[in-house]
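What follows is one chain in structure tokens, specifically the form predicted on its own.
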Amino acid sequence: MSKFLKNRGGTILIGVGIVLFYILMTDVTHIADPFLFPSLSVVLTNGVGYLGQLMQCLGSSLYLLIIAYLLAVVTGIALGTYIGLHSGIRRNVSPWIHAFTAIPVPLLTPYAINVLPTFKAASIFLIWLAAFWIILATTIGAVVAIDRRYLENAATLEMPRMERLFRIVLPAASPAIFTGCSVALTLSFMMLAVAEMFGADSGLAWFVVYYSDFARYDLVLFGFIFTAIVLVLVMFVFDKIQAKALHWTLND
């Protein structure tokens, strides 16, 4: 317990500070509009009755997120590694990567909805695309930044190409790749919210939008809190996976 408080004490204090600030602005000073910012006790009391619906929405959101994100990780790392290892391809492809990444993914939402056969397919495509560009770019940069001596030593030892890939290239590039994957995961959550605002009938963002249309801001805030908790838990699991994979670094 003491170790947990030592490591996470600051995090807990920040959370307590946010809660106290909200109570101060609503229940104590009444500075915040009570219609838009209901009392925290009202938010929690009314929101508990909708936990079942929120859990169903969570299942819908995670279904889209997991499929799209895993596809982005596989395709982004595979293609980024290949491009990073081949300078000729990298010189010709990099300008196009910069051009396509400059297009905001949310702007492609109408095209995805109209071109792809289902809303789920459109949502998965948009989330995949948002995460893919980040992972692709960071993987290329990570592979290019590998110390040339590692590859020269592997060539001297006549190490097979696949062994060189999995024992030298990917381990050396993995810290930067994991950083890109972490950013892409957060961005995927944001893109998930955008995707669920168009034609969805379930999902965490849909829950917030649906009840905001009925001016149920107590449920809107409860949806925000629930979503934030889910994101914190997802990132906590990701950090544990990263620490396990990068156990040889200063990752504590």
Contents of the next structure:
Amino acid sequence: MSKFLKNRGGTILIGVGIVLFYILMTDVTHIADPFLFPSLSVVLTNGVGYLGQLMQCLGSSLYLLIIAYLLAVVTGIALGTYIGLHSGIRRNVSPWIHAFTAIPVPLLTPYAINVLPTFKAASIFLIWLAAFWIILATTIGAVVAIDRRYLENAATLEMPRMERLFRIVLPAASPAIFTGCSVALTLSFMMLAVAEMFGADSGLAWFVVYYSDFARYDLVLFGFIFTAIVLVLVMFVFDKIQAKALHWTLND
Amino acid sequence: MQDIVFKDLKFAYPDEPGKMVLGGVDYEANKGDFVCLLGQSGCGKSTLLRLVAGLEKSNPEELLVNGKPVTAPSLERVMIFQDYGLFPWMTAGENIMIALKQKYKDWDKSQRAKVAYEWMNNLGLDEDLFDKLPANLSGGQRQRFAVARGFALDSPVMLMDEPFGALDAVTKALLQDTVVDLWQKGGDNRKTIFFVTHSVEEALILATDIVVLGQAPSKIIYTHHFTPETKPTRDRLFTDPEVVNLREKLTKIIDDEIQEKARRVKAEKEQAAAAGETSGKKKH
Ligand SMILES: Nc1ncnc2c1ncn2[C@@H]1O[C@H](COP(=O)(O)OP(=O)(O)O)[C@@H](O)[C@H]1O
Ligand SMILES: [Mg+2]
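One more: the block was the form predicted on its own; return the form predicted together with the partner chain.
Every component of the complex follows; first up is the chain already shown.
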């Protein structure tokens, strides 16, 4: 515990600072508009009653997010590795990848919702797309940048293709791939929120938009805090997985 | 029969076809030879090794191993790399295991582990280093693992490119003796070893045959063969007058090449500068 405090004391201090600042701006000085920024005690007491609904929202958000994100990770890494290992294909498709990466995915929302049969399918498609390009692009870059000598070492061992892929190519590229996946995770959060603002009837972003229409800013704020905690937890899980996969890059 | 024959071997890297690196290397290594390659840096020693390994493409008539051209890398010609010999994402033990897995496909995991431990032992590596990551080993331990892996594969040809270049003198001497021991234990089935070094002393201690490459596009400018009787040992290196003479001779040959190259580069530069001046004058 004391070690945790030593390492993360600053994190806690910043959190306390933000809360104190909010209290200062609302309850103490009344500088902030009390309608848009209700007192923290009001937010918490009113919000607690909606926890059940929020948990349901969390379920539907995570459902979309996890399916779409995992799909993006698998397709992005698989295709990226393939393109990265084949320089001929890479030359021909790279300009297209750059072009597609430049399109802001939220702009495609109306198309996706109209073309795909259900809201769920459209959301998953959009979140997948938002995460896919960055994973694809970083994976290609990571595979291209693998030190030739590792591949040569594997070649002198006559390692079969599949084993070479899973034991050499992917581990060697994994540090950069993880960076891409981490950025993609943030992008898919954002795209999730955008998608939920269109046709959803549940979800964390939906909750916030729904209650802001009723001017219930206490619940809006409660939804924000809840979402923030969820994001921190998801990132924590991601960091744990990353630390485990990349343990070899850290010295004891 | 594991002869390696170079017949007027010429080579340029595909991305710089105009710049010949090897300008016709003629040599014949017999099975069980321990060949040390000497020569100034950039003369093509690593390139020669990479050609034998099959990592670069050679002309089919110009390089023959056992009478056959080298077409691709092979477990029959194992390479010990200087810094990239171990995959950093596997433990040191796994690095040996994965190599054994490619060579002995029918072995199970415990068999592979047993042989891996045996070779670690042969190289003087503690058993508890098996589960360490390469990053957490010393440079000497890493190189021992790389050598253990190479010998564990039991290939008839071993290629070593300055494997001990970055080690301290004591570790280096120990590893040199270990490698000579392991090689000699092979008896009539000794491996053929090609060993690149920039140290004349290292070559004298290890080699049955010393080969000196000239500047690029390089040819062989000197060879020396030791019989079992004339083979220098570490204690005779600085005392035996014949060995001392040979050492001085080799050092001088390499130094002369370096100076010759420096002269040539300087002359080329002057020529280029002179050409620049005249073309500059023409403009006026
Ligand atoms: N992959 C490569 N592509 C092009 N040129 C190379 C490559 N590797 C080495 N060379 C060139 O070939 C020459 C010989 O290099 P090398 O075999 O590494 O020499 P050495 O090992 O004797 O120091 C050098 O001029 C070097 O610049
Ligand atoms: Mg070299």
